[in-house]
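Below you'll find only one chain, the form predicted alone, shown as structure tokens.
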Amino acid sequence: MLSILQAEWYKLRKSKILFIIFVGPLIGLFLGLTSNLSIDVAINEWYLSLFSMNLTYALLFLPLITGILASIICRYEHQAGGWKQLLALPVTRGKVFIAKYVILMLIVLAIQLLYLGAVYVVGMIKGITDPFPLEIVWKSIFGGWVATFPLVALQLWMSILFKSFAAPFTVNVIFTLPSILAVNSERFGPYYPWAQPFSMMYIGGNTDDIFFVPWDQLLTVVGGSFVLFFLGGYLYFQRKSV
């Protein structure tokens, strides 16, 4: 498993992953600076430079993002029969698509852990002095990466059904953009999987739940789409016929 996760980041190496990697934290810092929100109500600063940042950034971008990488991941196998080539060596098929989940994944918290970067350098640009919410932060970090597992999932599926570039992104869009309709639904918004991301990073929310969702929530919405995205997508790139 160690020798396919060291090809697969090989790989990803020769492509524009670390350009990519840098561009949602450049979002992030630039919505940072260029908000001016502001409320009547004493509050930490630190949480109104979070809410105009995390807006775009859980909303489109870290859902988005999967999708590309994921694009990416399956590039070379899709290309002059690659996955004939891949799947010759002494390698399952199982640890290829489990391999390809966890590069996905671990890209996926470096990003998360530059955009914390990028909150904090907002903060010191802007001479905030109030206390840094540690805590809280790391929760939205954290609950953003974990609200990324289904789609992730879903997404490396697609990517291994269409040889196109295009399309499982298409797909992705297609799910993504009613998210910011889904989010302001108290009926919706908990069951869609694409309004995770905003819902778990959203720092308005119940400080006592975990990632500011309820349990249930976290267990039955995120849980079960990975489950299912994932053994979809697994079941499937075993029985494909390369």
Second form
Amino acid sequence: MLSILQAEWYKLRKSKILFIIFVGPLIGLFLGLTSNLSIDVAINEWYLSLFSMNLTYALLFLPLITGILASIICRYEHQAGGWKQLLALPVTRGKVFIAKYVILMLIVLAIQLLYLGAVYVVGMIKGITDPFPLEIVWKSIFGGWVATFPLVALQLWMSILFKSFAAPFTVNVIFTLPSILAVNSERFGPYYPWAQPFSMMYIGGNTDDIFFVPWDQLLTVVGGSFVLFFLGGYLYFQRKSV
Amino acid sequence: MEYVVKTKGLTKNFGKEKPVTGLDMKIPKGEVYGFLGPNGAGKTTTIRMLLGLMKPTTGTIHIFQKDLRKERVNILKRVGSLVENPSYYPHLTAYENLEALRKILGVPKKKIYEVLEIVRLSDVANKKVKGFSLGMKQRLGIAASLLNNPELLILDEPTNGLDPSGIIEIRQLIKRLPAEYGMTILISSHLLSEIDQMATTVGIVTNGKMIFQDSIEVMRMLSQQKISLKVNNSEQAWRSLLAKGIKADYKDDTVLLSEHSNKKIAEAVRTLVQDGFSIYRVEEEKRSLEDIFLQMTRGGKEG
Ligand SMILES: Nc1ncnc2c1ncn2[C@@H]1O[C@H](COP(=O)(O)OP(=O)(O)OP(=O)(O)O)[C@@H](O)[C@H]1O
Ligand SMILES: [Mg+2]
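Having seen the form predicted alone, the form predicted together with its partner chain:
The complete assembly is shown below, putting the previous chain first.
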């Protein structure tokens, strides 16, 4: 398993992945520096900054980037018979699928951590003097990561299924855009998987739980859609003829 | 006999299309098995199934006497393969392509240089494969198939896209491998002349069915037809041979001998000379392997 992970990372690292990893945090940086959200309530200024950055980042960028990453990790397998060469090696398809998934999740985690760095840099530049709310920022960063589990699983499935770059991307956009509406809806918001990164990263949720989202919502919506999408992709890949 | 590859009733259906039907393939150890058939005969489909890239509709596959369904990974550790068009990662160099495979195969790094040298790609090892010619990609594919010192090498049309000197190099390589490393090789082609120069065993497939499977010698025997004798009085000569118990035919003013061992021919000639016939010509009417191949694939019956 370790050798498959190493091989996957080796192939991915030689594509333009590094550039993409830095796009997210840079967008965050840009959003943070250009926003001038101010309210007259005594609130930790870090929250304010995070709030303005999170909106675009968690609502649009994070879900969309999962799709792009998944496409890249499958693209070179589709291009020139990569699948048939890879799967004729002594590997099981299950392990290949898991390896690709694990690599994707680690990259999303790296992006989240860089985003955390961007939040900090914005604060420094703006000269925020309030204490850095470490716990809550972690909740938001780590929670946002957990919320991408099902999204990455679905996008990996779609990227294995479709040879083209555009098809899985379209699927992703179609599901991601409605989350702008969903987060404003009390009724649908909590149940829409693509809205979860935003909900999980949204400061001001219930801070007594581990994350900003109640446990039962996390388990049913994020956990449930993860199981569905992961198994769907896993089983599809087992049967795929190459 | 110990078979490295043995399939029983191997069948693949794609809806109505049946590219492989009831294929029984037997490859003895240490042989170069030429898998021959016209375009669309089902060679690549069979090879895909042998590698577990595609599941058979029905039938069984045993490689190294192990069931492919149960021990796929253990089997593939000992197999090297090249399927159809060369597979590669365009964004990587030749070296990096092999390194990505090597990490999974777990062989030492020096093996990469070794196989690059074998296929003469050492000079372009650090160039992106994207810019390679078809022949160079094909060589890279062959290098990849050799990376894990396989006991069974499966090559689907390996000389596709190679120039004449490349074809000769690969041919010599393929002939060398069984002797030097005890490898068994399955090589597919739609060109009989190519198989004829490398293979020791031949399997001919057409419309998904195996119509001939035996050693190349047996195949060559089929290509020897009859010995024809041109004699001053053919009909009488023929009768005279029959009277002495030598099998012969008479057609178009020539005598045709059915037996073609040297001894029998010498005996027939001696008999005729002793009986006072003048022998003008002794000829072997040879059908080329190509003719036999065409005849077999057209007829589609057991050769
Ligand atoms: N995935 C598929 N779906 C439907 N039909 C297929 C599929 N793959 C192969 N076929 C059909 O199976 C038949 C055999 O194809 P195959 O590629 O095995 O032939 P081949 O012997 O390798 O030919 P060639 O010498 O041209 O390489 C063809 O008629 C082809 O159209
Ligand atoms: Mg073929």
